[in-house]
Amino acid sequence: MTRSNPGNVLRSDYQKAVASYWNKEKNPVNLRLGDVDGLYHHHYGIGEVDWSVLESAEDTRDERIIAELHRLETVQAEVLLDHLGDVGPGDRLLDAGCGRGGSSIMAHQRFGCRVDGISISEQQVEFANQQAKLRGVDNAVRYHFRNMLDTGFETGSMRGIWNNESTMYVDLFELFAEHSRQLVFGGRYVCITGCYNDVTGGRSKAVSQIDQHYTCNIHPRSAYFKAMMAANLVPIAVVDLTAQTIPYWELRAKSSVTTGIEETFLTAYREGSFHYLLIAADRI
């Protein structure tokens, strides 16, 4: 793990802020779901539904909820990752905004290469690294507390790099100029963001309202485009994931690891103000 001072890794407050709630973060519906298999995610899922987990006994059935949960959200990294073109042992990846860890062993037990991670949560990138070495894959998979506007990683040294649900965070024009600079000419970057839509004009309340329980800053659709191109990223694919998300969310609703959001999450989807994107571009 690289040791950096926060204080050249958080530039602002509000950095210091989303760092904050990171470090305190120990919720349910990230850790009991990574207890499934060892792989904690911090993302959401897409996919069909095992919907008769809800008919099960009531001493298995929560279990069986959260099992399905994980299992969702392994395949929306599954997903992700297919993405990423033709990547080889020799190469390396860059997880940016790895949260606690599970996509970045995900994509060494697929590709066999070195990935590297990065958080601006200490608390995450410790938790990560000790999975990683608990798994025996940290000579090859390693998390650092970096901020991935500015990473201190080599000009032209990924083959690929991702963004899972993180871009929300940070000023897209910095982000993607920064992922070209380490991409090698050809590399792939993929993103899965939520994003609100520009036909139906701004922030609408249910957007709002996931900005505020998350300390994001929702971008809207049109806005990942223009960043990509200026930074000379062209986009190959774009799958709208919307609808395979929703059976996700409405499974969650029902099960014991709720925050509350979950029925803003719908609403936003079905009212068609909010989009569930994942974006694969090239390094021209």
Ligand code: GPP
Contents of the next structure:
Amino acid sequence: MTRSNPGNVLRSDYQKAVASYWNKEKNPVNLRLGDVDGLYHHHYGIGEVDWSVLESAEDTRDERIIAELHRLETVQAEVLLDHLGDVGPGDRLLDAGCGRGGSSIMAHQRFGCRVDGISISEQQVEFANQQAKLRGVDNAVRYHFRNMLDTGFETGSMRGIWNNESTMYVDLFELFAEHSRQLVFGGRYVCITGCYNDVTGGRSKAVSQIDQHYTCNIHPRSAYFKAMMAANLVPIAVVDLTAQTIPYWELRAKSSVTTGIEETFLTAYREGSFHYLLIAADRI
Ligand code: GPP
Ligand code: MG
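Return the form predicted in complex with geranyl diphosphate of this protein as a structure block, the form predicted on its own having already been given.
Full assembly next; the chain just shown is listed first.
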């Protein structure tokens, strides 16, 4: 890969295929949920479900299920932000693989600081910038069409960096080397990811089906720690969120916005071949 040429964003046929998927993507499970309050997420939910939504009256049932799924996704982003540590208004944060930008907006609301989001989907970047403008935070929250493996941001410029379900599209050694370069000493890195279980073996059938569905390449759990150590990122917290995300998938499977991947996630999590993991690490 050619490095240090951030203008050259899409560098392989694989990256072009991924960008093309997200440029076209208009799943109601993402757009209708985002419409609830204007925070558009591209990650899943965690936490206890209010199952009473399923018993709602016919005319409000669908709307209540959508709102509940959205609430659970927002809780997930809050938990990620909880692990960023001390961040002040003068700091800078990077949302690597920002999707339509929801997590970046939340980070700005919480910390009052500048947040840059990057994506290889020009459609997502445009959408996210429009949302920031609508909220009047476009002076502080900016989205860019850039490659997370070579962002062009200055060395040591970031207090915190996160990947919210976007590490499965890239080589982790390349990714963490680039994160490490951008983080200040003592800066924090957080990811929430789906990874496969080294203990149960290689990729299970369900994990392979998830890869195929999203054109991604789910890594084993071990790969995260090897690649972090190689990049001077020292884990401070590892949280297994698997049990907390299963109810989200159970509710999603009963909703009107299914995409067909719901039962596969439930199988992968229940059989133990796949984990939903949060990892926080410090740059040393
Ligand atoms: C994004 O969520 C999903 C991914 C980036 C890929 C896979 C994630 C794993 C944890 C394996 P989304 O909100 O765009 O997906 P969906 O349309 O299914 O809600
Ligand atoms: Mg989604």
